[in-house]
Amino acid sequence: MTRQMTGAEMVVQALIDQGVEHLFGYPGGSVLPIYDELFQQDKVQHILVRQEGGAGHSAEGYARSTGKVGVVLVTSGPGATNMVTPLADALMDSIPMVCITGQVATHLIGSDAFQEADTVGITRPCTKHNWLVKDVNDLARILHEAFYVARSGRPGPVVVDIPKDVQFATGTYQGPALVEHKTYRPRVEGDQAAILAAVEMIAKAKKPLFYTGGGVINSGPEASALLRELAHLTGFPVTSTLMGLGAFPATDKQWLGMLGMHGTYEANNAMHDCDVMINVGARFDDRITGRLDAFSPGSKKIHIDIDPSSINKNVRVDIGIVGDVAHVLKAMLAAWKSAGHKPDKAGLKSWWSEIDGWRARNSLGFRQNSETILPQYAIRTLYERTLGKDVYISTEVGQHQMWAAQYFGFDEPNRWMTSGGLGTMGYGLPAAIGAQAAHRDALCIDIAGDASILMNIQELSTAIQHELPVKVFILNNQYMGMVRQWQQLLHGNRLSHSYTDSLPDFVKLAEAYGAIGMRCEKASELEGAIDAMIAAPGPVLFDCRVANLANCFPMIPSGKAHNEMLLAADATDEVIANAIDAAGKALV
């Protein structure tokens, strides 16, 4: 389809022709144009969130839950800069995202313009790609090639910065059909030759382990099913990353949780001593491997991902795959198969047995023996009080996100929506809105904490506009919990600065914005509480008081291997200090 257009009206068109059924932003001078075309059509739904901020986390929470390109349009100067921190967040955690800014007229670029900001050059380090558009009969193309750019390869934000004066020019629209990119082109093929070889070593393997990560969730819902009949067919151990949990059930006996900082004592002591190790989309990221030098030492590593310069970048392997998660797990299994490979049974019982010794340590474990809510007790419980229900998850950043990763279970990809790589405290209320406005019958929660929240506390309002019923979980512990846990371990219980007071009435707050508020301080009435909660037919800020000086744990401390973990039933006072001590000497 080629017709003449303004440019205004190509995005319109564009977003239509793409697929898109939900936008989120805010409007300003410089996409004003574009805004009246938006007024003049009904089939994309805009979202006005209350700062752009929050339209850029909606749309990661967006494109989590449904695997589709998350939007954003929003307009110059503050308007982009504030979405400098969602881009940044997407970069960092492979979220597919289209990012349209205005911009000042093209003749006033470069002149300090009211509202003007560079926004190709602010943000070139935090995207995949942008582009400043000066010509009218660039746009579509450029459009069409944003939308691809975000969601092939490995996935990631775009921006398309468009000035006033292309807004209103008059130009040749071209439908997405006719736009290929030249030179952008990621391999999805595994080599069938490396392939072969890590087969041929996994058939071989006496201690085997997946290590999943959020690349085997990006490549869609085949390469989570493909992860599981492997996993099956093999027998073999899986764990995972924060970003990949999901991808494999968390009921499944062959799951050995997250592992990482705060994995479990199974997962992060079968990573240490495991012979062969298959990473299948993760990025061995600092917070999984810890201390390098001692990172599985006497393990063969395979390393499966689409981004080339992942391969042997923080970890050197043995054999590094180029391609889709989905299209070389299904070359894998096709190898295993026509091979007649057997995995060694007597290796594998064996390495079984020396896991359930470490599963017996029961790292996880609590006890919830008064009134006071244990926060742990607070996410389990949550948990299984939605168990059977359709629902999608969203966290802040703290300790509440850990004990959420920790204790809330997930059988099915795309339902855990959390800042894993940039760690963005107010990213969870926005992202539950996103997931909600994808999923309008669905059960959509943020865990969040007290200080996490009142970073994007704003968008309440949206969900309350937008009649979006999504549920705030608060763990209020009047701390920032996890500055806090820092503090105690590694600063000599200097507490600096990170004791929240002047929180707000949260209840009072929910109901100033038109929301509904609740409170829970005693064990003994949580479920009643949650189930209320969950049954409410609008937005909820649930503020679940719990104890004020829980710590995280599992956890390894700064400076130790994988099998020197510290757990909540050996923190005495002489374990921390000598961690502390440790700690100390290794980040000198």
Given for the second form:
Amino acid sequence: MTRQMTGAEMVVQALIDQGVEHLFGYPGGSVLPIYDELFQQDKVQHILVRQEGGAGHSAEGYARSTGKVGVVLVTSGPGATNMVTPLADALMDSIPMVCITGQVATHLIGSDAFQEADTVGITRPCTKHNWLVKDVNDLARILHEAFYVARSGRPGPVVVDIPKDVQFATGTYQGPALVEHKTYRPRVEGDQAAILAAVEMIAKAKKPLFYTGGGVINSGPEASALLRELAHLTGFPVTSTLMGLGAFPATDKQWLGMLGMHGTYEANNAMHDCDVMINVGARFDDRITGRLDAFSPGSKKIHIDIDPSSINKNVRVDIGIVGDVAHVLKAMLAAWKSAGHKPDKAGLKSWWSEIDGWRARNSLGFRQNSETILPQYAIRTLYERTLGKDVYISTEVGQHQMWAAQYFGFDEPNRWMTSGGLGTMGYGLPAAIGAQAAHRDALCIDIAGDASILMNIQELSTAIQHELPVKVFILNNQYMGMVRQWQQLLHGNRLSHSYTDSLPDFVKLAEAYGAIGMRCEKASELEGAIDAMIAAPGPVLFDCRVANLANCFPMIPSGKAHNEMLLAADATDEVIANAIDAAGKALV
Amino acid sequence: MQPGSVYAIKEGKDKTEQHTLSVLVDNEPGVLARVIGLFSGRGYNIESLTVSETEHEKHRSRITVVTAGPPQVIEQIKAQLERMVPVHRVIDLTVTGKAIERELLLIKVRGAGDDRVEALRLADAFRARVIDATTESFVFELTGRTDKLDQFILLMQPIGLVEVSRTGVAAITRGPEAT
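Alternate state requested, the form predicted together with the partner chain (shown: the form predicted alone):
Then the entire complex follows, led off by the chain already shown.
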């Protein structure tokens, strides 16, 4: 299918041909021709945000909750530079995103024109790929390539920068079927010999462990189903990174909880002591491994990853399998069955009894015994009151994020949206808006902190305008809690600028935006208040006042190994002050 | 070993190796910036870099990078290059082991009397060509391996070295096959 049309028409046509239903954006001088085309059609719904960064995070939430590519449209200059954070965020967390930016007319490029920025130059290190389109006849091909690159292989964000004169110019449009990328062909099938070797290794394991990550989610729902099948067939324990929560059900008895810096005692000790580690779509991030030279010293390691550069990057592995998680797991299951393997029952029994010993430490235990709401209790109550509902959870970044990961159970993939790699405060509200745009009838909750929520609070206005009834559940302790926790651990309890002196009245703030404001200060009233929040028809800002000085445990202090965790019960002031040595302090 | 991770195991255990990589890329705008940005962004070394379009009708360029690092870092560099969207192929010519490497040097030398004679004699020994001459200067052209060029520059210094321009390493494998 080829047709003559203007560049601006091509953009909209390409979005339609790519099956895009929702677009997050903000108009400006250099994208007005595209906005004019959007105005004259009704197939693609545009969601107007309040700041371009909000569009980016909304697209991330949309992508994460649907498995589809998130799409953003912003103007040149500041529009594009405001997108830098979401692009970097999406690159770190492998979120497929196509960001279309307007650019000044080609003859003005390089002249320091009004709202000109070197968008491809600025976004080159924070995108998977980017393009500046100088000829309208390249535009359709590049747009389709952009979608292909964003969603293929290890997904990621791409930018297509379109000068204004190219939007006005007329050229030939071609549909996606006619576009084939010249160079980019990521491998999805794993190497069969490596898969067979991995299955042999797994079959002999006495203390095995599945360590799963965001790659399972990115691979699609089938990957989660295959992971469950393989885990149940083998009877092995499963832990996951922050990004992988939901791939394996939190209610399953083989689930050990999240691992890493704020992971459970049982997950981290199992990582340390296992004899065969099966990394499925995770990347040995420093928040997971802790001290590298003491990381799981006795284990053979298998690593499944679609990105060859992830294998042997931080940790040397024994068997690396480059491929898509679903494809590789399918092949592994077939190999396991055809070889007639049976797990080592006796070995597993003693391994599970070791794990049960760690579980008995109850590392996520807390005691809610006064009217002051503990943040852990708040999250657990939120989880219990939303059980059985169609729930999507996003978070900001900080203590509340870790508590959400620890105390909210996820049984399905694509239900959990958080900024893992980049750790972007202000991610959660726009991400919840993105998820809500894709799932109008679902319950979309942003679990927030009082500091993070103020970084993109303006997006509440977006939620109102587009009737997206997101709920913002703020764990308000008046501190940047995680910063304070680190200052207590590292800097002699000198709380330098981590206390927020003049927070807004969140109830009034909500009302000023036209949303519903709620506040809860007593543990005995929390359940009822949460029920009221869920029942509220529109967006809610819920100010949950929690114990100001609560800290996030268990924790692997930086510079320590997995089996040197600090548990809440042991964390006296003295222990906290001495938890991290001089070498660890430099590691952040 | 990754400079990006603060949890990296201390460097120094593995010996630094020098590798010559041949990177075949689509010659699209910004492709060189992309490759250079990868090296600077991740803290890798570039000892030398040469780039030119080698297949005009396909718009393909060959980038020859000489880099140095411990074996694990070299492996990372190759994997990182390979996953870039416009990259067709990455060939480690140091591993394939049969590569020829050449560099072109242009060097300006100024002097009179015995120095002029000595410069010409050395140029002859190195098989350098005179491509410009005045009554008080020469410009020599010399191709060869990097160490040969280094040696020639060293010898020209006392004679009256004025300035140097060199291309960086171009490399290709021996034998009838394409890489």
